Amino acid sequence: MSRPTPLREVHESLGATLTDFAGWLMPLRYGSESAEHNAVREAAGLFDLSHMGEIHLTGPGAAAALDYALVSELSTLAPGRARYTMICAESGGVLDDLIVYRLAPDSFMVVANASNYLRVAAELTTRSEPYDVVVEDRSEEYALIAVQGPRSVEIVAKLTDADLAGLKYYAGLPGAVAGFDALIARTGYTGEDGFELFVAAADAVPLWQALTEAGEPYGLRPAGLSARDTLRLEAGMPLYGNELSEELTPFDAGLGRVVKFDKAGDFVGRAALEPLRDVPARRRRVGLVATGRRVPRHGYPVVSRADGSVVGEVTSGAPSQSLGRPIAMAYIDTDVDSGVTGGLAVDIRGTHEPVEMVELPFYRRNK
């Protein structure tokens, strides 16, 4: 049975279509997913992300434990800052992609995907055993609400005295929002500016209501999983289970930059990943833009139009509101270039639909 977030009754009152996502009952859409998508690009959207996992590591050995457990060097992260990273298996495959916040010199919060946070918590506990650190899965304590879009600063500023103007991208600070204690993080998964607000689960409903009222003059709308998926796809952001998996390494995904071989000491997955650092990956993640109206979907083969040979596979696809055409991310063979003879197509139920290969992301916001 799907677990509800603290905002379930709010979603129901707004007429949301609820669906199971990673074992959670989540809002898929509130009405028009294209309207929700466009609100985030043009004004602001309000998201319930309370299904995400929050794992705390505290103690003098916390930084060293994370340096060993994850592929990045978290000991160099300044308090108040955040970093995108990954936890890998000994094989080098990705177990999850994460954001790590350094809350204080000896205190970190690891935010994991809903489908993986129990495994991440277990792995962090095991990998931290040699270090002087306490690992706590505190996911049940939190609600996570995001405000994303070009008007997000104006909206949140109405409810807090925190220095939002001085808060950099991938940074977080403690503050009160609408009178509720929060970690205010300038992070997101939409390609837009915005904030993710970590609050006590009991404060989720009144905070949502306060944000809704503050955002009404700015065009704020609640947005569900469908809009979140098309927004992150346009921004070229990977989704675990699609672009990332235990069968893929960070190098396969074009994200080898997160792996830090020059940090002191060993880390889990190093032996498998180090031989790959200077070797071209056998496949690469690219963008595809359809020339027609049919949408490439997850799992569809990418083929050469010249001879029909399979050269890759779609990992995510959807209509793009920003481009006005269907788009997709895919893994294709490394030796396939954009000028391949005859071009590329996606096999959609037996029909080869032409696509153009482009570099990611599809969309960049004006800064």
The other form holds:
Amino acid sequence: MSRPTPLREVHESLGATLTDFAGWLMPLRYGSESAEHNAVREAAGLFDLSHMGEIHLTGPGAAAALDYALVSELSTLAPGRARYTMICAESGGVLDDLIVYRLAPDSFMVVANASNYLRVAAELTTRSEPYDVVVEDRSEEYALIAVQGPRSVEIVAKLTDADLAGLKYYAGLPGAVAGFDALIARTGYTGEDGFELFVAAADAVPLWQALTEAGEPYGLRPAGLSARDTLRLEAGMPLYGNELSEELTPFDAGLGRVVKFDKAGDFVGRAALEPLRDVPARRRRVGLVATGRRVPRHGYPVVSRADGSVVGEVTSGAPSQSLGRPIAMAYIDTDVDSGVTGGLAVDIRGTHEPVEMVELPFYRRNK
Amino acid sequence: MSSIPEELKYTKEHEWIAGLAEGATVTVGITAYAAEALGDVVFVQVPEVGSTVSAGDSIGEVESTKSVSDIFAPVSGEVIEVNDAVVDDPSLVNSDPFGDGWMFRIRVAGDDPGNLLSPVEYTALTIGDS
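Form predicted in complex with its partner chain structure, per the form predicted on its own context:
Let us now look at the entire complex, which starts with that chain.
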């Protein structure tokens, strides 16, 4: 039985198609997912992300504990700022990708994927034992509502006195939104400007309603996980379980930049990752654009059109609203480049459909 | 709850079949229930006109943002017409699944149209699904 978020009844009243996602009952779409996708690109979308996990680390040893537990150097993160990072196994494999917020010098919040947060919380607890820090999984206490899209600043500004103009991308500040205490974070997973609002679960419904009313003149509409997936895919953002897994290191995923070897002390995964630092990866993560209309999907082989040999695998694929053609992310053997004779194709249920290899992301907003 | 027209026959694969009562040529599409479950349809592949199909064959596909499904021949016969409009604009499957979203027509071979469902049986199937 899937767990509902605090907004379940709101989603039902909006006619949402609900789906199980990582053990949660989540809105897949409210109507047309294409319209929801386009609203986020052109106006704004409202998302319930309450399935995400929030784990707090508090105490004088919090920064040192995270420097050991995660691959990045969180002790250099300024209070009020956020960083994208990963937690790895000793093997170097990725256990989850995370956003870490430094709320205060001795206080951090780690935001983990719904599918992984219990394991992340357990690992953080174990890895923090030598440090003077308290680790608390507070996921149950929070609802997370995101407003994403070019009009999101205007919408949220109607409901808060917080200094949104001064809030940089990947920063967060505490403030009241529609009268409810929130951590206002300028983060997202759509490729657009926007906010993620961490609030008490009990405030989720009235905050959602206030945002809906404030956003109405701006074209805000609720958006489900289906739109969220196509938005992040266009933005070239990895999804754990698709582009990321314990079988892959951050380097395999083309995200080795998050690993900081020059920080003081050991960290979990260092011994396995350090030798990989300067070794060319066997595969690399690329974008594919289909020339036809059939959609390359997760798990489909990427093949050479010349001889049909398998040169990679699709990790995510979807029709792209912004490009008007199907797009995909894939891992491709590094000795294959876009000039490969005859080009590439994806084996879509037995038919080799031509694709063009492109650099990520597919979509970049105008700043 | 999506509509289930009384005058049509159905399959377990959420296709509808029109015209059985009138004679030997049937029109086939997917139901509103199926279209809602798929979400925005972005691609429809229909069989070639003139091809001979057997009931149960996979003869096309319908693809949405999140998934792809086979289209099966609900009856045996010859494909005599396909809906080019739905190939050009697959969103017709969502906007008018029982009308402009039709997919192809088959001239039925033989007199046994196969194991089709009545509206009541199909309604029961969709309730069992959800």
